[in-house]
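Consider the single chain below, provided in structure tokens and representing the form predicted alone.
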Amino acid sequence: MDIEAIALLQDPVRRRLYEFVAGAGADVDRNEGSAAAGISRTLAAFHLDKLVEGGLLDAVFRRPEGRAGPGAGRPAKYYRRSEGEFAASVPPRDYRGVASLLAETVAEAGLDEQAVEAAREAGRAGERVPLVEALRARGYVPLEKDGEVRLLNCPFHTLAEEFPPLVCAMNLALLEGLADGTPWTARMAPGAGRCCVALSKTNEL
């Protein structure tokens, strides 16, 4: 159940490990988790495996880069954020159902341009804080590296799969609005397992 998975994050050590893995931008092993959480490797492995059991993380086995062939040893265990989505509401709500209905209505009525402009204005209207902070407040998991910000998740993932042209265009416009007045530029840069938009200070992605 979603609530049981979410309850796993009530433990502060487990939550730190989840946030580290989710924001790493690459698979991480037990040693990296141990160092990030400031706990022993054995305890890190215990909590990481609990997160896998709860469906919040996935475990994959492969040999570390540079090790191949005879004598390379057994594959190592790595962790990555699960593609699963968890939510809990008491009493039950259905905001996603309403969002889907509205998106369908906008698409059928040909109101895409108005919706995109509304998203851009919503981004501009946001509180003027550092970009990464603004992204986190909007539900993105940003990874800043080498003058670029990659977004390791899409807050609108489910709706974007249902209405990709409309929702991805609105997402880009929202991020353009957030970046307005900053050195950052938002561009479409789709990739597996991440948001279809990235930001750069060099106009190159």
Second form
Amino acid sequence: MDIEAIALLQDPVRRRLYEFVAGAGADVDRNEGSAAAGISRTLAAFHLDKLVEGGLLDAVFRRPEGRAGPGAGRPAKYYRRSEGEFAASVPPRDYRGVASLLAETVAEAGLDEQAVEAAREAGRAGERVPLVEALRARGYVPLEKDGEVRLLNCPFHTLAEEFPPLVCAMNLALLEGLADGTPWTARMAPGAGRCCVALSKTNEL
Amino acid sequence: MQIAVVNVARALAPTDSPVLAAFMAGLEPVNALADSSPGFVWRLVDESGEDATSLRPYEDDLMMINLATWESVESLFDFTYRTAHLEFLRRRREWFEHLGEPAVALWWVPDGHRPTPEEAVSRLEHLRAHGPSPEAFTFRDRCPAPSPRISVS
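Counterpart to the form predicted alone, namely the form predicted together with the partner chain:
Full complex below, order starting with the chain above.
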């Protein structure tokens, strides 16, 4: 049940752990989790495993980076955000279903360019707040590193899997609109398991 | 089984016109990316040996074809939509018409089979006439590979 998975996040410590793992950009072990949440390693492991049970995180076992071969020790347990998607609406609403129908209609009618322009305008119309804040508010989970912002979440994931050229192009335009007037430039940087857009600092500004 | 994919597209202008220049220039790196992507098996090439841009599957000087086989639908999907190929795809309206009917069809082929353009066109026509089925389907309505095993239950 989606609502049970979501309810796991009601506990503030667990929620902090979840957000830390989802925004880390790499697998996280219980030591990192305990440091991030300011709790003991045992308690961190307990909560992380609860999140795995609920389907919000996946646990993977592997050797720590840089250690291999005999004497490398036992594989350690790492956590990462699961591929699952959880939603709950009271009363029931189905915006995803209607979004899929609309996307299909747009794709079949060849209205890609109009949809892309609408997305760009929606991005431009966004409130003028620092870019990383604006990205967070829209669910992107930005990770800033070496003058570049990678987006660890695609807020349109399911739809982007169904209609990749249309939805990814709209997403790029939305982000270009959001970055308009900031020192950032959005570009396509597709890769499996993350958003297809990255942002880099423009040098001349 | 391997997955075959055909894509037809009607260019806005001949391949040697300035309209298609950016598309033609981008082909080599995109094809090289395909060739080195996990799961890639084979793609159709014309006499140039480089790409299929001189082939015309219909009696139409602007209608082009792209035909390939891959190990799995997933590897094909990841190359098509999760690599630099996506940027190429995003710009397709700069170079190609909107056809208003399916332009891509997938179907399963025995390992090593290299479909001909005629076979590919007939699969695409089947999809257009009958919708997705094991004969010809789409990324959105995938059909599993036929299993050679006999069910015992």
